[in-house]
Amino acid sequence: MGKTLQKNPLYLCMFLLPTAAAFLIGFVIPFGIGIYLSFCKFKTMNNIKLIGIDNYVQVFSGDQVFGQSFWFTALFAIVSTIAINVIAFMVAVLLTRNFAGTNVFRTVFFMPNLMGGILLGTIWKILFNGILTNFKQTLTSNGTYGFVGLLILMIWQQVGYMMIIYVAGLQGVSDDIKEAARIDGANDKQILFKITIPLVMPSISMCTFLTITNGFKLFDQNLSLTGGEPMHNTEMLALNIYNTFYGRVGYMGVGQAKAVVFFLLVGAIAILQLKLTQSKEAD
């Protein structure tokens, strides 16, 4: 098969053309069809007026929310991505230890991350109600209750996942090389710190850039959970684009450029990420 596609390339191109339509079709001309809209301003497809950077500067001076919203997220993204990595570590940790019933644990931790984001976060709120009516608070009477809540939800969401990640990376560490730590006189923490964690690099690497990037767009969980209430004090960068976009008649454009700098502002962190963490590998 390798032979016929390097004597006949034509099948190379007939085997990626549908992926590549796919891909040209669904992101690259819809991409392309978003930063142009970001320089217009426009109320449907029919009435589009080319008006430059007046959205940017729409966006970066007269939109305090926006700010506000990146704040918001930015210490979100950071407080989940370090919260969930440790407490998925840890589980991972004791669940690659020889004892009974580790394979049901492990779907166990797993299965939250199969719902979905509005359900989830449905369900949450009316948890969270309840325990707060207590106490004659709701969830959006204070952005600190939504800031937990969030924050409660997103790890019991995604520790699952990572924990996977960092089974089959601590999976893939010899025992051979911590039985000759051992015999060295390395004791259960300089095993761990020194010979575990450097080896497994590439899972945090990987779980950490799935982490922050997911905390970055958080949508569906912070739309049914809180809404953004109180007065937009929990309203992160997706759910501002989005009440931009759909709630402001006339801002259609200004939501489309906050999606571009949202779009720039994620790669950029995503990338940043990844060359710190991707540094630490061991070779």
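Only the largest set of C-alpha atoms that superpose within 1.5 Å between the two forms is called the rigid core. Quick caveat: nothing in here was measured; it's all calculated off a predicted structure. Numbering follows the first chain given and starts at 1. First, how it differs from the form predicted in complex with its partner chain.
- Comparing the forms between the two forms on their rigid core, the Cα displacement of G247 stays under 2 Å.
- Relative to the superposed rigid core, the position of the CA of G26 differs between the two forms by 2 Å or more.
- In this overlay on the rigid core, L264 has a C-alpha that sits less than 2 Å away from its partner position between the two forms.
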Contents of the next structure:
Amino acid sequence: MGKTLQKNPLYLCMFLLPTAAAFLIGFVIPFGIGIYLSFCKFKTMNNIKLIGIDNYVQVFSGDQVFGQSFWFTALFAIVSTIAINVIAFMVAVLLTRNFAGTNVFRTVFFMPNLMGGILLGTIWKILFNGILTNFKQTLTSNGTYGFVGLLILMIWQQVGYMMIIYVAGLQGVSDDIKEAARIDGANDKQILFKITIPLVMPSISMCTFLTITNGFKLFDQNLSLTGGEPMHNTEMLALNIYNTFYGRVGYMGVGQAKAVVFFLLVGAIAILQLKLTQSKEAD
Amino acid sequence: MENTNKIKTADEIKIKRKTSDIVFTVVFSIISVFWMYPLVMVLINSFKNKNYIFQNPFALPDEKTTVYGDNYVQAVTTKMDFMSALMNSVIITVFSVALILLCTSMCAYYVSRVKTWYTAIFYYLCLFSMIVPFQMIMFPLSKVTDVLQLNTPFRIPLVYLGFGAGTAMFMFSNFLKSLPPDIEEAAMIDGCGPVRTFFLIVLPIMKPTIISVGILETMWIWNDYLLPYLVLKIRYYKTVPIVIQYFQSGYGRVEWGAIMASMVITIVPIVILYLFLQKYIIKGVLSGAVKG
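Same protein, the form predicted in complex with its partner chain this time rather than the form predicted on its own?
Time for the whole complex; same chain goes first.
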């Protein structure tokens, strides 16, 4: 089949070209321009001046908010990853016990995933403010509220998603092994930690990776819940980059340099994950 | 002696299981009610006067606070223009997903059957694009799409095809790799050209993957905020997430009532759709989870 496809350029045009052209416009060219612009100073696309690494110097030395955003984001990514995965795993373990209603509960837990971050952020903003108003406070009174609020929101959204992956993993663990261990005298706790968890390790690493990347890349929920308020205290990296581009005049080059740094950070996490899973599979 | 104490009879274990199962059902029922509460809250508040929503979102509407269906009327009629946003969201999602499914399945087929340097480069670029966050390309992309006039609901699907190609190509190629070429070769011997072989033989076999990719891309595009916000001519075209964000950040009093009603109009059809397509959605999530 390959040879027939390759022989006639008509097939190249039909099969490959549409996607390739769109990919060029939608990804490759913007990516290339993005790298280039991170070394430039510009206000519009008509007066671009190459200035070397000045933008990057400014990202790391002249921008306190970016550093603050980084630590807020990193802390959030780590805390949310742990919280979401522990809860999702526990829920999945319980929901694979087949008591009455497990299917309904799975359906309910997954539901928040049907909505986008903007809607979720809006809903929780109203809820949190409704509670905090009793104490004469709002969600943006201080950064801690924003952090905890975002954490609750992300737990609510992602527990159902991760639970589905864990349930699938847990269903792949055969009952025979657990039964054999039980006959050998293992208790529930031993079976969970010595048999079930090692066997669902692929699911655990996949979910950990998904939640940590989601944490680092979070934008919509951040924008609609607190918008980075108060005083950029709850502004995460993606929102900080956005605000640098569109909130400050003359800082577009710096914004693009931040975006490149951000890409390298997210990419490094992805590659690390890939390496970790590959080495596990080799064992 | 000790052994008889430790080893329970099968009946005893069963009874213990039964009681704990009832406890679990009750506990999870309570959690489920809390889990659903934020969505119910939206529904309740959609019937309240906008001044009472932010003040006390937990209260049920009463004689004094209710506006009956006025929020819904306002959402679809006033300057918020929610209906046209909903229309745009539907157009963008349907056309983008259709375009992505058709083009990337064909492309993945070509790439996995023709082994040359340019298909290899293209495939690895697609994989690479999956780890690039949108912020990296958002500014240049918005400029490129402006120049090419890809800023209307009917043209933005091309942008989604480009930026969404990575995941779809990855999932289709993965499936095609495991598909033995024997069937295709048999079709060829019987006189089928590549086009007919693809559409009559390969495409039907790929149906499960097509559904999975379709679900994943639909969930992404329907809920996407930043890409359409930056690419579309925002004065004329808004999508549902854009409208909901836009009308909170406006000056003056925020029309919370209309926002609540719009959210209900958005959420209800999705939830109904989800209850029918749940099996496929969960399969889609599972097959997409490998992408990262």
